[in-house]
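This document opens with one chain alone, in structure tokens, the form predicted on its own.
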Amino acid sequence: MSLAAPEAPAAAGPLAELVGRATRLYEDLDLKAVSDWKAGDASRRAIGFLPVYVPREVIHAAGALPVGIMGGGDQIEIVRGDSYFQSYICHLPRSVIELAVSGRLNALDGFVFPSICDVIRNLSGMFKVLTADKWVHYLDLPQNFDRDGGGTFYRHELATIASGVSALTGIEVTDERLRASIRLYNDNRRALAELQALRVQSPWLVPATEYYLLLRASYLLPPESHTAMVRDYMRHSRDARRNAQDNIRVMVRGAFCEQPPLGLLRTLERAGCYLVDDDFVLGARFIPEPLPEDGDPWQALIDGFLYRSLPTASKYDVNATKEADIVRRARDVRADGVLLIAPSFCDPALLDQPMLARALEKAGIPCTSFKYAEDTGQFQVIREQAGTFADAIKLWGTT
């Protein structure tokens, strides 16, 4: 196992405030940052979402906080979920059962279920028994990459998530409230692309766990609120005491929809490795480049989704070749090696596996694959796999 150097140290002073909030956000299971919110204005409406990707833009322009459904990670014993889904599927749905069923959604006041695998499908029709009272929308997201094809498709699902939702507002999604809004979530864009540079550039000042909880504020903050958030982490960890270690860069693919625990990321930083790239949290920045903000904001929309979103394996594009792009990105970010970890029982992620496996040996980078789950609570031997493999490339540059 990797005989790694020494953690870096942790945050203080204002940065610890900071991580320490983001901290608070992810244990924030009962959603009382939500109701916060809603208290503030009578008239408020939250809309809840399930992993990877729906157009917060369209939600927030009507009027309602977008508010992202991650399950219950390790924070919570499932009793009541595991007897609405069999045993073989991933841990993901068994626990957003158990946060609706045990009251912990109840700050919202609709859903939408994007189509990324026939879990949240059947997680999306199971809702609509258990929260009645409530809108619920299965968003089928375009399988088809053409603009008047899936294009035309994709403009019918917008309009019908912007009318579901205005009609628990009372807003009507204009054009100027859609641009309106699109320039919110581009800022945070431009924060979130910042802070990813910050981080290959030098990713000792932004220790993975930190990272990921920030993401994870992006799903229960108004966006400019978690825009000041991310540029207020850059100004005081520039200003961090925090020196380099002996550690490996590594990106880490697989992880797009079960999030893995943040005891997780810790033990991949004990083991010696430094995540410089990955795809958790991934409709934070799922169209990563900001969109056009005058013209056809609908359009922008469109088009950011067929041709500007990240390759993800929930997502099938013919055009797309996701071999190239996980070695390109891996070159891009100067990744020593990758690391192909998957939820258990995810039939999207180790279906993509063996494939992009296949890359990058292609391509002399390095790679290994692990499963977890969300409530993972055992990391040793995880710990030496990674130690390992960090071990091997430090020594040889190989595996």
The other form holds:
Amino acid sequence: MSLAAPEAPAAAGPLAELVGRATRLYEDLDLKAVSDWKAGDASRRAIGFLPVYVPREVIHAAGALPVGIMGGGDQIEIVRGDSYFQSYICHLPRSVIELAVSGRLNALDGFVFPSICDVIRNLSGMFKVLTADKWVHYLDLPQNFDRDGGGTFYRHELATIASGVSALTGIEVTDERLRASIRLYNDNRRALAELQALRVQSPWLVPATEYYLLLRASYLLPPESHTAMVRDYMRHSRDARRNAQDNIRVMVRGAFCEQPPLGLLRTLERAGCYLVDDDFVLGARFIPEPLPEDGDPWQALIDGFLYRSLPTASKYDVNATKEADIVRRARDVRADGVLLIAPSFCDPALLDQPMLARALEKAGIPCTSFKYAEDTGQFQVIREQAGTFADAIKLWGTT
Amino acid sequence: MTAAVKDLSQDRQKQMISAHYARLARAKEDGRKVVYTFVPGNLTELLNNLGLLPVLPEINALQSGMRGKTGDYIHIAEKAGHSEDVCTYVKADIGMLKSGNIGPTGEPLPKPDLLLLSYTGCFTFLKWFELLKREYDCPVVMLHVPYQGDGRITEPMRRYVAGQLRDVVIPALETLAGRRVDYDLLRQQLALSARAEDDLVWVLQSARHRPSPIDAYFGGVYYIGPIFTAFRGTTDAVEYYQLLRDEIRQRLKGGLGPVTPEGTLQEEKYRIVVEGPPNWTSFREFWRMFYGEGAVVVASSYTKVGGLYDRGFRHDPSRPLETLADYCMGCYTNLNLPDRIALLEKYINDYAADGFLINSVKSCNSFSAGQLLILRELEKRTGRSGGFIESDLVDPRYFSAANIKNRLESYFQMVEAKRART
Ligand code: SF4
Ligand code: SF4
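I would like to compare: after the form predicted on its own, may I see the structure of the form predicted together with its partner chain?
Now the full complex is given, and it begins with the chain already shown.
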């Protein structure tokens, strides 16, 4: 299945070429890019990871390529995946199983499943059964945000990942190597932060679909290639002389795991919404600011997770600040309204919604909510809902 | 069937439970503090040690389900903005709260003074207490219990949980109680826990006999009551399990089958292992679909959610915090999928089951995600018939009696046919 060109098609030239490249990566469900990268050197290894967050620096420092697995979207037909999951379980795991049993993940030498929900957790066990020849690790991210408690435990988790990947690559994760990886990912963080800032400032320069494709590219490319891609994109996009439309500015929350299809993002834009902030592909920017590049690199990763990672539904809200967080963020990005979206049957996202909606309503920030699946194909209802939302804000500043 | 006889142990359990609810009803006037917490990974010995009273919201939800209240409660929660898609235990609890928090005895349950969030085996627990925190505005204490992702409890995992108990949970509970944990008493409590656990395991393993003197699923939910809830580590629990053990011993001697709501089952036709929780809104009807066909559940995974004792774990008084940590990490839903499959396979073989059945509940991703693979693997490994039915814990909209009955009947026919062939 191929994709139509993104909305606001880039003018021909370098921007169109770059977006085309990102689109091809997005469509690369067979992980050809990974196989090509591995072909460069027989000793290369690649490790797949599931949403939301894994410390890619550790995998990278062990000499492997971290590859994000975000499901099959609307691009694959589920032939066998459905026979592994009941109808009341979200869509993502069935497309991930489909990818696995159809051999599309063969380029990967191991898998990391971070603790996010019971579905991903159990999926890790399914992979242990179905891909018994591969290294499969469940990463238990701490829910205790104390350095001595959760921090110490997390250090062991990081060491387990390091030794698991090292066993595949033969490369030990020394402090020096880890610091070097942190530096590369820090550069990527800076580039993504600049892109986000550009989006907040001039959203017409960064259409949601293009932003999304760039994020997805970060899950396939080595970090330095991705950083270069993001910087090139910003340059080309500024040069492209795109014009501002009379759109409202919206922030999106709830899409941290199963991803909405590109058509849905396009629909939102066509309905008159600029997306100025969202939680798509959240693991790509879960710790948005650069980590310390000297000192103990393990501690840098630990503190980054404990104290500087973004709030999300799968993290225990230790000080009950999620309401304040979402309101503050909406104001920071000057959102006119918030779309609380969630994959069908997603307990974490859906159970968060009433808390978030109440907070936004209390703060006088308009919000609306709807559900989707990664393979949603009909956008008419969403288009009408988003259109009405945008119109109401344009007319009255509220809904 | 013979006429139903009320067992002494059942009466005893009833008394224990009503005394607990009476204590809860008087909690405020007696100046006692109330802690809401969950069944898997519960820290009953610690709470009792400090004179704190536990309330278990899942138990409230299941009891509301049995009393036919959850349809309305869930509706109330959905009207308040909760999705149709999410766990109905949470919605039943939210609906109950919004309807005055009336407990099973008809009296309102006291509000929590603290929410003790041990999220053993389920991420939804985390959301559940985030929601309750906003309703009650009381502190939440988190005990992060790592999952047995690699199929074992490692030393760093144990140290992490024991460390949280020492540094986070106990100080918070002590502050609430206004007194310190009495470690001598805690050791005695843990010794009592182990005694009750011995007897519970003996009872559960009695199902190896033919005919089985117990039903380890429907009957099993009564047997696990005291040890999974507010009574582990008490003499009450020890006495209850002694009584129960004596009763089962008598049944064994007499060659009797299990007790059902309509009396003793006369003929054991099928021996079945069940994975997954039962449905509570039509519990009796569901049970009847089994005993009506002469099917006895000889082992189940659901009866291990609040502790998995038949693999040998016992609370160990000589290392109180480590043993509590091991307990929390050892509950059934904290096992990874390969271990769940291995455990069920062992049950099927050890209990000489004719087949196994999965009751997949819509609410519970923790149990349900992966069950279709469990089904396949077990069929492959044991060669025995597997059945799959779907319902829910407390949402009556998802219990389709005719459909389930049909499926069960064809499943038992399949077992029969397979038996005839072998
Ligand atoms: S979409 Fe939600 S329920 Fe499904 S795997 Fe992701 S977080 Fe879990
Ligand atoms: S998801 Fe399952 S284990 Fe978790 S609260 Fe709901 S019923 Fe209980």
